[in-house]
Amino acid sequence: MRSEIKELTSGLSHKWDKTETLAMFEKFCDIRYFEYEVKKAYDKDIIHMPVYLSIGQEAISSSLAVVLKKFNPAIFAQHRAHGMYISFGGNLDELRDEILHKGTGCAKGMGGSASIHSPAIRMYGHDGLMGTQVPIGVGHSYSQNYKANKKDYSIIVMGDASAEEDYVLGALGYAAHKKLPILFICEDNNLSILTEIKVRRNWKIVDVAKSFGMTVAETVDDPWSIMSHAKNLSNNLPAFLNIHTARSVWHAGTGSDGPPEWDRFDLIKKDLDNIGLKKEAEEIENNSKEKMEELWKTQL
């Protein structure tokens, strides 16, 4: 278990409300059991481009949903995307598609599983360079709110090896100096493909977050407590999030090494019955399950 984490449940879940709780849980389900249908038609060799899953990592992108879907904002994320774009409303057939490299998929089959890209829900394919969406995505922002009237929300996400790249930090400078309406995710799986972070540096990004004037917060990925900060940072923008969270999988691909630190789907399931949603839970849990095998039943 990595050093600084302590605790991997924050003991919030009872704080929060039964409506967006169960929000939470079912974009969850739905991204984990697309994910499992992207699995196995990769082991089938169906899709022959590399595959980027969320699975483990599920909690982050739910969370978020569920706190900043409201603000309509911008997403620039990286590699592993499907989460977002599920919970933030993206067309389930078009991603499909995409993953499948047809011409009907949101990026017309030319992005494929790295690269999701959705106008509807504002939402930027990645171009594949490492960390490259942060300043692409400072950028927009700039040019969204420069003489606005009104604030344009964006949402940065980028992974724990993305926040070593030298145009990574300089963006994150010009954010806080120009006091930019976003708000930067690291999904802290603690991994560069395989490479653990005490391989690579011997800094913490949230100290250099906070050294750039940003308001900083770090957690586990426990939702309750995500949904939490990023409610509280929401108001005082810009700001970076440190989200630990553990993958299931492989860098690319369905492999794996070995079960994963925790299984935060097993946490929010004991969660849920610990405060009386345990039947609920269930229901949405077989519905997505069913939805989605039947998503790519129909394509397959």
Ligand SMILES: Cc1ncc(C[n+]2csc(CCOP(=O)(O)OP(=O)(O)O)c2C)c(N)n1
Contents of the next structure:
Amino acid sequence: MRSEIKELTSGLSHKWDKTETLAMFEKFCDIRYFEYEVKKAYDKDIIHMPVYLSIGQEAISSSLAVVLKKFNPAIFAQHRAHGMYISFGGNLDELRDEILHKGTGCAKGMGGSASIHSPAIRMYGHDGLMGTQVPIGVGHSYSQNYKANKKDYSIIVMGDASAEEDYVLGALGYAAHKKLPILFICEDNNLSILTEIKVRRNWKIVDVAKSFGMTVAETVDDPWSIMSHAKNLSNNLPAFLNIHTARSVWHAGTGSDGPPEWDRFDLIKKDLDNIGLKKEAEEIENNSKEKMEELWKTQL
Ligand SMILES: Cc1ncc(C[n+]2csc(CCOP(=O)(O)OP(=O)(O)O)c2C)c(N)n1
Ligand SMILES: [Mg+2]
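Taking the form predicted on its own as the starting point, write out the structure of the form predicted together with the ligand.
The complete assembly is shown below, putting the previous chain first.
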């Protein structure tokens, strides 16, 4: 079970600009259909390293990109990072090739699914140790911002388990102390591989970030809520946003233990229908599916 969630949808969809809403949905579809193709390739034994899929969690990166891409932020994500790369405009051929370990991949085929790296979009690949992207990203931000009047934004993404690492907590404190322009995101799927939060800790990461003096917020992965929070928090950095989400597949690989507690894809489509965007949404989804099938066609 995921952590206790009271409201699955925010009711904010009708308040958002329709162009931004559709841009978010397009990114969401691109991640989902890209990863369905990864699943096909993995299940055919074409990929010989672990893959870390974001299926179920796509609303996080797709919503953040719509609101924050304009800042051209440096991005430090962790092992589950295809979504951030796709949402922030990473080259899709290079992502496919990285997952296939080809020299034409975005990390020259040496990182694989867990280390998606692209200087072109200011995204720095993960090294495999949970949470290290947090102190590294904070150090990067300090190096970019220590001179007066300089503002170079960063987004640092961690999982709910990585948030427990001691070096993450120290880095959060330092970022708060130095008032660095960083938005910290916790993709809270309630799981460390298979272990739920309730057996790992009895404290909340937002309480820790708040105690350091950061602005904090917590939400479920409704995209309109994420976009609203990201917009507000980006005026008040450093800030920490914890997002409850539901991963559909195993920690690594493509297996599943049955349907997740909720599938954000279905919930968003209902909202899009309610605000009169059903036709546009269907067209976007079909295009995205075709685009990703075409992208992988020669490899499968
Ligand atoms: C320091 C360290 N300890 C343990 C591991 C093994 N490990 C890899 S991912 C993972 C769980 C990560 O959970 P979370 O940060 O919540 O991200 P999620 O996989 O849920 O997206 C663990 C225990 C590791 N890579 N690094
Ligand atoms: Mg987790």
